[in-house]
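Shown next as structure tokens: one chain only, the form predicted on its own.
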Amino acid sequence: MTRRSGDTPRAGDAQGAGPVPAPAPIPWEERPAGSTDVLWRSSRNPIIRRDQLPRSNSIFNSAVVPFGTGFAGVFRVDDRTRLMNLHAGRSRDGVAWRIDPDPIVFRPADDRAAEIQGAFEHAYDPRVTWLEDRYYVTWCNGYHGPTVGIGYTRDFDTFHQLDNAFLPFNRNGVLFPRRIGGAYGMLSRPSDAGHTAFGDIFWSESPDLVHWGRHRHVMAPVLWSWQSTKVGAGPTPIETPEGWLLLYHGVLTSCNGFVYSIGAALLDLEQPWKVVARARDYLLSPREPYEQVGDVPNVVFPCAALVHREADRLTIYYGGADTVVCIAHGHLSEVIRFAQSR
């Protein structure tokens, strides 16, 4: 059975047996009296703060699915010596957290695997996508410089490692939740070893989730715009009927740097590579203090998105200025055509 993105999956498939219980709701406020924004924010922002963790200098940039009867994730934390790292969460409500304060540590899949792990130099900003029979991260993996690498679990406790996907240097690598023409699919951005001011989207397919080819170009930054920079996937994508709903960040620079905004996108459901529709405008750029003051100012950066169809409801988890975890509301009817609009 292909399972939706967004559809809960089913704790008996997540770990192989027992009572299929209840999925706990996504978290969910309505829109605000006199607004007529299509994504907004939480009243409860930030849910996640900086110093949640004994040692923690940041938490951000974090992804959250349904598991069991609540939710789980993997976290971007930073310490306060500033190395960048993962770490597990688990949550009833998907807003109070309660987050593993050591870091994941990911058992090789392989000897091949166990080669790299002694290289270790960072990692951050992880996916999280039910696939098949269990959930895959993916992240920025330090490994002679910043590339893709790829581990998974079935109980958030325990996490294997397979090999990088990419050579150095890559960033932002996000899998589709089911194949796509026999392949496991991912969407990336090429980078190089900083800060990177550039970065168009990339389709790689794989036939095992280790050797990845057949590379194709999806999408470009946009001249004299809010993503004339760079641009880079964010959530696992969305199946809709109109296309795999593809929320982004894209990048401007300002005489202060970088700012970082969500834009939405749709691609053809069998050939990804093919950008169906992209909206002009952006959906959410920084606005608020907790966007705009922290380790870095101006990012709103989305990792995670849950959604609820019956509901027609669309929850985003992004990073706020590189320091907290926030989240967003819409619905996912009025997402998909403002990913349609012009």
Second form
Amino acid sequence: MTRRSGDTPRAGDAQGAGPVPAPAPIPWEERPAGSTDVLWRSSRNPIIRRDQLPRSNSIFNSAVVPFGTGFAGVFRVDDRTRLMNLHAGRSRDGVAWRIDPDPIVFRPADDRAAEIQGAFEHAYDPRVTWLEDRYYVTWCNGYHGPTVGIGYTRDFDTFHQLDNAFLPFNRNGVLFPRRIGGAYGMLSRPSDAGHTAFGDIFWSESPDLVHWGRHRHVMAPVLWSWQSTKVGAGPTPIETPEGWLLLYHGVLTSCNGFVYSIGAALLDLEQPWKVVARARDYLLSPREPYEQVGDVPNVVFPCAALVHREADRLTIYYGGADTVVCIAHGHLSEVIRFAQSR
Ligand code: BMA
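Moving from the form predicted on its own, what structure would you give for the form predicted in complex with beta-D-mannopyranose (BMA)?
Every component of the complex follows; first up is the chain already shown.
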């Protein structure tokens, strides 16, 4: 199987020599007969219920990756105190998940990282990225307000925490899966302490995943559209010959509040702060009851995507109405073409 730099490792990669067990196929359903949609929802949605854990109020906006012969992930669980936290989970097929009832306890990666662990505020909206030799987790981490936390794991049992990437207030920190021009790259969305009514996507780079700089503007909202209020990066960008495929959330302010949809764009491979293409229409917008009704109505919020390149398959994981986890499928080549459509 062809592997691209930045692709998640397959079973056996970490173990060195020896027979490599076949990786699990990514979750997949064919496009429903009669549909012409670029993305279609799983008939099994929502794949994770709000009350899957004894104390969970809701489980949504979560990130998964291939792991061993199955899948692993980091899940946003809001508990019945309505505290937002991250939990690890595992799955054989990417659809049925076993989520740890207790939150992840991050060990400080060094003494300085311990300084930011004093008073826990909240942790939410994780992304997981295989980068060089481990899985990095980025999330919205409370430190005198929301900012971007970074940690890593090799086994989804033990997690280590690095320093926060940015000053508060910032959210939606998403790492690129390989160095670019020698530097680690991250997209983020500077914000405020509340339910931010603005938001552009910025690029930042780092020599060591601790010190971040060379901030560049990437994308702004678009007036009079589904993405007129704010935009924020979604899953780890997917490397393709046409550019980095960026799936992102775009927000519209309606009479009834925010509406979160999913959009697609392509970023330059070597200078990802340059937008190569950006679809005018949304890729997916809240339509199903589990997207329109929940703790926060009218939200589809993507945090992860699985790719099977040879089969031209893409499966996106997204939160529905800030309550449940859902998946949608599409053909990678069609989503790239869609990103190029005007
Ligand atoms: C954002 C984040 C997301 C959430 C969305 C809609 O600001 O808090 O976690 O899905 O709002 O409520």
